[in-house]
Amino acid sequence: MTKGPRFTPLVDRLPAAVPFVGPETQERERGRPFVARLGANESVFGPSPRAREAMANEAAETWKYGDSLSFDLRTELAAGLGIAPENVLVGEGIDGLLGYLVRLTVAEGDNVVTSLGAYPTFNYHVTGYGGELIKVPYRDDCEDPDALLAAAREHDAKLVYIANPDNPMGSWHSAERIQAMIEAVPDGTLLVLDEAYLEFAPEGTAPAVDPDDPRVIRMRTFSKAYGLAGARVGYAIGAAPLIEAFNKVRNHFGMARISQAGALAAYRDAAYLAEVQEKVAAGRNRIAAIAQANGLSTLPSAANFVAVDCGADGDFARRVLAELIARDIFVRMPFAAPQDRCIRVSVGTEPELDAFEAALPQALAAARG
């Protein structure tokens, strides 16, 4: 009998699972599409018209590989940040960059610290390279910098991860709090600062970029505020030796030309970004109003989604989620208690939020039995 491939012992131990079941998969299983796509924290307002035009123009050139150095985009980002291009790396979204970072720093058995219920794709990469995850609980629905640092010291962690603003709760810390965390990172530990939602946060959320600080690497993306989730463009900001090390493991032709062109044009269109930020702020307010009209509360959010507190435990929130999905409203929820008492609703178009408004009271009634 012919044998198949011989997997590594690590791969043999891993489950064949992905962090998120996408809406398309759910639609195929359900046999019908969603009316409102409010679960993936995408920007329903789409990319800048300039970005769409740039990508359309680049389509004819897509027979070429993309620039392996993403030179134009890195140069533009560096100029905007006031740093050198050597401190910037472009990659296939934050997810791809996190995978490369874990590959660079985490060997089997190495400890990595994160928050219980924080971004699961980071955990997926750590587990995939054999790292050991140390998880600390949220505090007051926020990631807890003090607890994260204490765990990093106790377990001699290679990496410690925090998102600011946070996903899935939408909470955030001030620039001063995050800078204090950077200053307190233990020797030999690298702080992974995920700033995917930064463009939606209040002024004073992000500390100033110090490109030469070897204690922190910052991750940002074009998937959220810039409306380019499907293009897969993210970037990392860090000390030049760390950024250079990515060249040892990254996919050098991982970036499509169309994606590079779209991100460059989007970054240059500050006026459109401001329009999206205004629409997201209005959308957060509407979600909060819908929740309040149904006797529910919401958490303050610095992201493009709102955590809606269903007022009971995780089992009840899961019933609410299931009833919304049954009514063709795609939403998600935090995975860990006590944050799983909430559902997480992304900002949508007015018709999508109309559909959510109509479905929520029915879902709550059905979940209550």
Second form
2 protein chains.
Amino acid sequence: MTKGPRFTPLVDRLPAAVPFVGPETQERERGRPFVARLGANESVFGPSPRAREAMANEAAETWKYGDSLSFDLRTELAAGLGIAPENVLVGEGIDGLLGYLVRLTVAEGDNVVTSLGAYPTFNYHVTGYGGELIKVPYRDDCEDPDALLAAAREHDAKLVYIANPDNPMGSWHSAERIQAMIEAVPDGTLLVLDEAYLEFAPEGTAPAVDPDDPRVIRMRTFSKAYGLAGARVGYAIGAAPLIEAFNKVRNHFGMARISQAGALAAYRDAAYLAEVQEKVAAGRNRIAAIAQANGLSTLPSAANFVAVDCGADGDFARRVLAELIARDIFVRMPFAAPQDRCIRVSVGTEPELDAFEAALPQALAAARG
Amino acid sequence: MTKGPRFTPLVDRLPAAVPFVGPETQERERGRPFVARLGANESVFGPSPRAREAMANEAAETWKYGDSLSFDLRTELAAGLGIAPENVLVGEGIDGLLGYLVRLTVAEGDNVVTSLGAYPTFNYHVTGYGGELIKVPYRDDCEDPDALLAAAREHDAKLVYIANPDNPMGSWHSAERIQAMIEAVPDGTLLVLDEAYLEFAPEGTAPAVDPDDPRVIRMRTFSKAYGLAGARVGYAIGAAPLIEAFNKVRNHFGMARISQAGALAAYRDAAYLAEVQEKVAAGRNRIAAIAQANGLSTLPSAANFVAVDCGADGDFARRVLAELIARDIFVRMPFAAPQDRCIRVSVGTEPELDAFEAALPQALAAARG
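Here we have the form predicted on its own; I need the corresponding form predicted together with another copy of the chain.
After this comes the whole thing, all chains and molecules, with the earlier chain placed first.
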């Protein structure tokens, strides 16, 4: 036997850590299922019936590779945005697109700016390509555009990441504030504007799309409001030369055929999207009411989840989280201090929120006891 | 406006070339559909009806992210192979897995050995991570294990790639020959054994799986015999430390949920697989008969396609290919000289092979004319 493969020096240095432990993994470790799946910001209301039908119909066609250009979906997304297809790239979820983007821009030792406690999978990609992360604290439980830009300038960052609305806090900035941020991006830095939760946000959250602005790339997804997390469909909006550059590194035949069909049908069903938006708004209100009934406050949210302030420090919130999980409620707290005083609760179905309502007082008592 | 993103020096040097132009892209450019889809080695017989049913049923569950470990599928694949789940990794097709593997092992300037004319997507990944490709000629229309190993030794290669059965020639080596190759892999080189077409090959083509052998990683897929190319499901078989290393770089939630369900159902339907294997064998015979009726020879094939020797040089074969495409027959010729005297014809349905049979004499006449 020989010594086996030689990894790259970078890979040898990488930690084995994973960004998230999935709920199925937790269920297997626990030996029993969750009764409420409120931890991954999925859309419990599911995809549009038309998307389900389109996917079921496409199952028989799955012997064919998917269209490498996702032409139909890309064309309709571009038309919906009033821009050219050359400004849109469909990819394997925002996670996949972020991976490609980091690969395109970040060499070993390059600096990247994000917020302390923001999306771990972005950080996973940056670290995975040898980038150095500079993490800027939240301000007033919001990502801080001015501080992010200042750090980008100071560290000559290749990328600066912001999510609007933010995950995990659910906070958001106005379109004007984000547009001002775009205008102030330093030379040579690209703003990564993650709009995964945009469909849940009030009007006036997203600046107008300027497809030729080379300073920003925007990421959107079918995983949240469209209820297709398991289909892995996201899209990037950006200047044509940047979008074209993805063709140097992306997995050209990586998009599942059924997923393309499902996303297209989902995108066309605006009425269903509106229903989901209403249900999510109602669900946020109910989570807030449940929290309030237990003496807890919640943060305003423009997403499909609510950050529930457990009213003490991170250790206490972690105990609450563990007690909820012990009571079969899947929730998460992907926060850094001091935001780790919160737990993050995704909007669920009525029965799931009933289960959360029943479990929360017990979990709080156990965490206090 | 600022100057926009700064790409890495490697990305700046990368060509914009893509490994393959998809048939849908060609259809859009031509302005009309193909009548026979015989160019991508897909399985025209489609997935098992049980897989179709499983995928249709899973459509309603697609609001959930897929299991990040593909636990059920991985467990059953391992059981079927008589090895531990730690020796198996499910990923987004062999294309996705090859990309991760190259990223794990190939830094800029590292050498990688493959055959001249072998799988372009592997080369795409190697180039994409800055590796240097050393290409070894075919010998007697087969990949040449001895020459591949000699080149790996001479160039201190990180990876040496071989497909058994081979694509695009359809040729194959015996299990003994491949096992001897594994035994002779140089220290510090990893053998990448692509077995995408194994299910179509005679008994005795694959060496026994030794899950702890660190010198080889094997790649298999649901894209070919299982008829799920559009679902993007492949798997790697290798020593546990190598399999574990993928967790440092892979897109943990990248597997579509429907795809996992479809692959599992397909894997369980051995009777359907046997049917497909029979139909593919019959289809290969028919392609050979059609070629023979036109005065052309074919190469023996252990895959779901046949290399048809057009009997002259590459320029002539390229003319035949163009004339077939002009007659709405989608075929490819991903060969390097002297193998480029051939065109590659995937097994099709009876009506598709009827269309090929009708078009071939005309295409040959036009190419000669």
